[in-house]
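To begin, one chain is listed below as structure tokens, in the form predicted on its own.
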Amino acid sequence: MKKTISGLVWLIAIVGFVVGFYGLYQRITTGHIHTDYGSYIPWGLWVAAYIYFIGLSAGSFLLSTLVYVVRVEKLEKIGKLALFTAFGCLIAALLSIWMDLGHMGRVYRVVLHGNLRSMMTWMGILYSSYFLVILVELWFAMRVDLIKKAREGSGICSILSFGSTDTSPKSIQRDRKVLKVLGTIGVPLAIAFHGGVGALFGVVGARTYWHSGLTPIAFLVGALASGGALLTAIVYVWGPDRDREQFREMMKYLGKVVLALVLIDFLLEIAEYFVGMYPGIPDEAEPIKAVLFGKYWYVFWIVHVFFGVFVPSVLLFKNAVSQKVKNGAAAIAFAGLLIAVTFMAVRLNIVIPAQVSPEIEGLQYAFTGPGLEYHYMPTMMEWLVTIWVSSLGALLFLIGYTLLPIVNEEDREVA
């Protein structure tokens, strides 16, 4: 069963990479000509994909700290898998926002010529630091296994071991200490950079829908929920499977964590919408009305609420919390997949609705022309680029899992 799922993911990723490459070609050769955003709506699908993937990365990374910092024994075997998932999602996030830049070749200026009073500059600094922490932590987590694989003849593992040959108990203990330090550093760093993404939206005073002190908190909780859900689905297919009882207990533990995070995130969302809909704040109420009752109401009610909250919550409560079902690992994984995939709707409902209402009443009638409309629907090129980025991230994960000791060889037994 799991081999079948893995093969299907390989097929989808390869097809998506090939099909989406045409969109990448268009983006590189024609710039933003084939996109639907403009002067009034400057942020579109790629920005939503960026905060979606960066949330998946932050959530997966923060859950890895349960292994290397808190030492939760039930999750001990999935620490490297969580880190590698965070790495793959980070690559997809950075590529998504890179595609959104008008001059892709000037991305280095965010860090080298930044303004320390700008959230953009701080995001560049935090991303660079986060990227480095993940790489170093992942290397120390895999170091001993890289050496073992290198001795078995793996060329890639021999290169990535960087000449390290010590597998003594003393060196393993040292690695654990380093991982704890890096994980401890990574916790505030992950909170800062994804909370910073929320702050990037929250400091935009012209958009009342974003402008709130709770925006960074909502981003962070959403990251934990979606990243934890993705990791849960990944663990079911590619996680350790040697000890069946331990595996079931691990899946139930992850299911409980994800259920709690999803419900907290939904509670924050409800609170924000109830307060925002209060009469007297039209600038905030209009975007919320667009989300709840507008042309694309089904994105919220059907994709997000029904398939992203209600159905997964029922599955998780029945299979992870309730003691009546002894083996509900597949249902827990499916619930995690539903949450992870449908969470893109949450990100779209953050980015787009805030921009569809004119900042000044009647502005939509004052000027006309290309890019001067308060309407946005992602074009085929935008979707193709997003499919390509998503497929590339999936392929990086699959190739890395195949070539690297992400999960110990003896734990890769597939049922």
The other form holds:
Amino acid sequence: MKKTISGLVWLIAIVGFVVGFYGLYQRITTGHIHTDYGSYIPWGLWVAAYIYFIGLSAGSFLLSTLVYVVRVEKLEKIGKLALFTAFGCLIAALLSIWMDLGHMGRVYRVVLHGNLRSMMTWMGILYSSYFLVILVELWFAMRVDLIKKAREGSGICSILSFGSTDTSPKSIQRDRKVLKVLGTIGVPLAIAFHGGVGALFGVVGARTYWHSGLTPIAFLVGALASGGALLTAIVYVWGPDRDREQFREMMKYLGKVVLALVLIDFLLEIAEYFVGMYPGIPDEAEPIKAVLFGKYWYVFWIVHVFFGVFVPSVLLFKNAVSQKVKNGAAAIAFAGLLIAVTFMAVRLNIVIPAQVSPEIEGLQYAFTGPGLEYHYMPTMMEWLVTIWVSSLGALLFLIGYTLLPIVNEEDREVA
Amino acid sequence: MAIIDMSPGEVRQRMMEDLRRALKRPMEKRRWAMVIDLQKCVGCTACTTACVAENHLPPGVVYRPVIEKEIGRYPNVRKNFLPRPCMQCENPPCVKVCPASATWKRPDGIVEIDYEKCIGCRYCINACPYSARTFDKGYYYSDGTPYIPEYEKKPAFEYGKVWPRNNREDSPVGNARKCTYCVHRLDKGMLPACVTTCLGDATYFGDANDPESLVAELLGSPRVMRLKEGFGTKPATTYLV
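Output the structure of the form predicted together with the partner chain; the preceding block shows the form predicted on its own.
Whole complex next, starting from this chain.
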């Protein structure tokens, strides 16, 4: 079963990579002319995909700190898996936002010539630091296993062990200390950068829908919920599998954590929408109305509320919280998958609706041209690029999983 | 002489004199301001077109649209018009958010974009409460026809530099763009293109710091209104209602 799922994911990722490549080709050769975002709706699918992936990354990273900082024993064996998931998602996120830039070659300016009053500059600085922390942390988490695999003849592990050969208990102890320090640095860093992405939107006074103190908090909770959910699904398929009872306990634990996070996230959403709608101030109420009752109402009600909150909550409650079901690991993993995948709807509903009302009434009729419109539907090329980016992230994960000791050999037993 | 007694020719003459006087003062002493009299605007959109021509604006990029509002029901209908150039805010939200230090407010109040530095993230476009910035995606008017004529590749002269449009990669393609108050013309002692083409003499321009100037006089009017003042942006573009 798990082998089949793994094979299926390989297949989807390869097909997505190949098909999506056409979108990438179009993006590189024709720039932005085949996109639907423009002057009045400047941010589209790629920005939504970026906050989606960066949320998944931050979420799984923060869960990895449960292992390396808080030392939650139940999760001990999935620390590296959580870190590597965070890494794959980070790459997908950064690629997605890079594709979105008008001048991709100038991206270095954000860090080298940044403006410290801009939240986006801070993102550049924090992502660079996060990228380093995650790489170094992964290396220390895998160091001993890399050396072991290198001794067994793995070329890539030999290169990646960077000449380190010490597998003494003392060195392992040192690794643990380093991991604890890095993880401890990582916690505020992950909170800062993902809360920061929320703030990037939250500080835009001109977009009332984003301009709320709740935005950074909702981003963080959403990251934990979606990242945790993704990790739960991943653990089921690729996670350590040896001790069956322990594995079931771990899945239940993850299921409970994810259920709580999803419900808190939903609560924040209700608060945001209710407070925004109540006074009926158009600037704030119009985008919410567009989400709830607009042309794309089903993105919220069916994709998000039904498949992203209701169904997974029922599944998680039955299989992770209630004691009746003995082996609900598969159902918990499926609920995690549903939450993780449908969370893209939440991200789209953050980015797009804020931009659909004209800043000045009548502006939409004042001058016409491509990009001077207030409706947005991603073009085929935009979808293809996002498919390519997602597939690349997935392939990175799958290849890494195959070549690197992300899950210890003795724990890999596949059903 | 009160403005109501002046002929259109005299209004323009006075603005030219104001401009020449202002240019003799150092840049940090000037504060360029535009005043638009909504009672005089006839909604001809000559300013919009003149701006497109002056700055060689491609499809999808517009600096000065004229927003129309229809009031009443047929046959008792009135229309009013609101030209919307850049507000050249004293506290520009677009400048604050730029991650690449590619946009700033000059000492004379004009918010400038350095096309060579802009990374095209469009954060500023989202941050502007007036939608005054647009994104140059790289279109030509002749897209979909067999070839791109030479006149489409002719350069724009924004910020006093030469910006040819030879391809879809080089700036200003891929950048945020906005009204510059025609700073390249101002530097040469000419009024902005929208001011010189305004049929109804509804747009005035000059140095608000010069008490002798026409705009300084108009800014004292009780009819003064600025867009979205609640945002605290303090626009230099002012309306008379």
